[in-house]
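Single chain ahead, written as structure tokens, the form predicted alone.
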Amino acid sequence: MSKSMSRSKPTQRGGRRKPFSFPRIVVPQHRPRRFYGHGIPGVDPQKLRGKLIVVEGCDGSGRSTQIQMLMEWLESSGHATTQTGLKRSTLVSEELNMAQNGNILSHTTMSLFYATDFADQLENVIFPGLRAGRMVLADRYIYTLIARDLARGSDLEWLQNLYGIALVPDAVFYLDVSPEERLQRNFAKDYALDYWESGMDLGLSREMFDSFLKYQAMVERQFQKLHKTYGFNIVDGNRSPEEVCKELQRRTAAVLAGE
């Protein structure tokens, strides 16, 4: 190959060549898959060859930031990715937003809205991504939906049957952040608090800041109960985003390696 066509290499001072440094590529190891319950008829979970990684946590825990950083790291390591999350279904997300903006939803109606949103994304985003061997990154999964509904008085057995269609993820990382820190992060981001994320529909307090803290504490207690059943990987989310990301990268690499 002529010098004009050869690939130039960076050099250090003194003319010494600095070696290239490429991200370490880990080939995903396949493991048997299963659904939490009855699943979806006609879907063979063993044909879903990709990996489903879930990042969970209460509002303001930094999930979206970590999903984005994890996606960039995975793609730089040679893995194709797909993202999913709550209220992203093309089937019902717009209608759900409209209903929530009017603050007119009953607890059961809201549960079924979110369940429909999840089912649509499961069939049209998560399954196709996994069949194609992609890394599917979920910004929240059924655990948030169940925890919210339990905080609003729903029956656990009914909810577990409702979400029996859900595929068991390859890993679930729960970002554990104090309610006070989440409050600060939410307000710093939007200069306001969300009506539903503050539990204002429950009549916990007339003051939104107080209601947010009370409601988020209720949801967090439900997550603690769900952890005993589903076995989340707890990650300290009170640290800097970079520190949290490094831990998620390390744990995700272990999942890919089948550890």
Contents of the next structure:
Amino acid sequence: MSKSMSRSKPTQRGGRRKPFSFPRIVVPQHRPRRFYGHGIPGVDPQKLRGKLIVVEGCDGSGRSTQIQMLMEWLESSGHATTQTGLKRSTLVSEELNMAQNGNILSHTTMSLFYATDFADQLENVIFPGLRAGRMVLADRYIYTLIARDLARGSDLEWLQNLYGIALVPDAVFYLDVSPEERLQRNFAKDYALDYWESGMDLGLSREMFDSFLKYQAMVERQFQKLHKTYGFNIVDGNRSPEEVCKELQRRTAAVLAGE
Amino acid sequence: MTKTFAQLGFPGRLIAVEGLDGSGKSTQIYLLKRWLEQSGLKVFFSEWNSSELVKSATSKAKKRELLSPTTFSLIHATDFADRYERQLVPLLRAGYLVLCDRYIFTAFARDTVRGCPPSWVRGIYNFAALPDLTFFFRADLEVSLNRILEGRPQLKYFEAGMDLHLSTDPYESFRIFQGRILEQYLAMGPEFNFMVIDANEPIEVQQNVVRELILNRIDLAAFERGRPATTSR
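Next up, the form predicted in complex with its partner chain. The previous block was the form predicted alone.
Full assembly next; the chain just shown is listed first.
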């Protein structure tokens, strides 16, 4: 030990200054894990010690904001955190973007492209994070992919087999926000609607505004159906970001405590 | 799907060839294509793993050895879906003879050997109809191995099945890998009505058998250029 350090000790002990304190960090409780289907060959789910927390919600539901806030809270509470999301794999995200811009992929191809991207993230971000005992925060998960494909006429059974590779998360928070509110938030962000988020490939309406409303309602209906199968934690997202975040924190704390 | 294109009422017909690397199937389907084209028929040829867009992702991934059995399987399924939806199905609707160098059975065999659950792989490909004719070129394992190993001594990582860690020697790994794929092919042959061609025979002998079988099974006159597509057989 260096001299300067040993010398500083008496001042701390004798002085009026209190040492920094912190609330005891909750050590996450292990719970049995499983995959939705076969899982991934060679991956033992019980070794994935961290927690997988998913935030789902339609476009404009405030997901990214909430994930950012949740991550800051988790880290300041002493939990190592990793973020993941859709279309982020080094494997195919570039090609996926190209395909979307050129607008040339048919439905099954698009589905499988997204599934490849998801599998790559699962194996290279989510699993390593969980194995290392980290909190993995997912900005959307298979539910968005399934809901979008169902809105495009895919078969649920086919999708469930495909995504049988997915790990069952520790919590899925679904941010429930009214379509009008989401529309306003979308405009407030970009002053424009996105081609895919408006479901323009479906030919619902030639006008983007109408198409957005129709498409988002379709996706939302699919989410409601999926809720019956997967049991999301529905969070009222029409409130202020701080209020929503408080609720997410409370519910995440419960997950960490193994409740 | 458990139906062929004919059973689904398509005017076109799909002919697939399957077999190990080095079984000579590509040569055979090429000769078949030349014959059909020169007979004035509407023919289209499609190769496994050849969709332009998906290929860029696949080749990048293979070069960097980024693929796991799951992503390997999914990226090939994406490639297949792209060709299936944009080319195969429209051409079969238009009354073409579509020739495929490898079809879904390649995925069934390879992905299963790589450890993917067979029911998962089959489930993913169940959007695809079955070929109207599937030729399986069966050569002795040693014959196909030698054809590959003498012609092209540099084996690629995934091609040799190096990702399975069967052996640190690429040649040894390739042998074991191909042997396992052959087992898978042989096991699924009866289920999918493979027409087994003896690939140890001279090229000409095999091509005679192939052409003969096609003449007996498909009314080629219906595929002449300039004829409108008919939905009947």
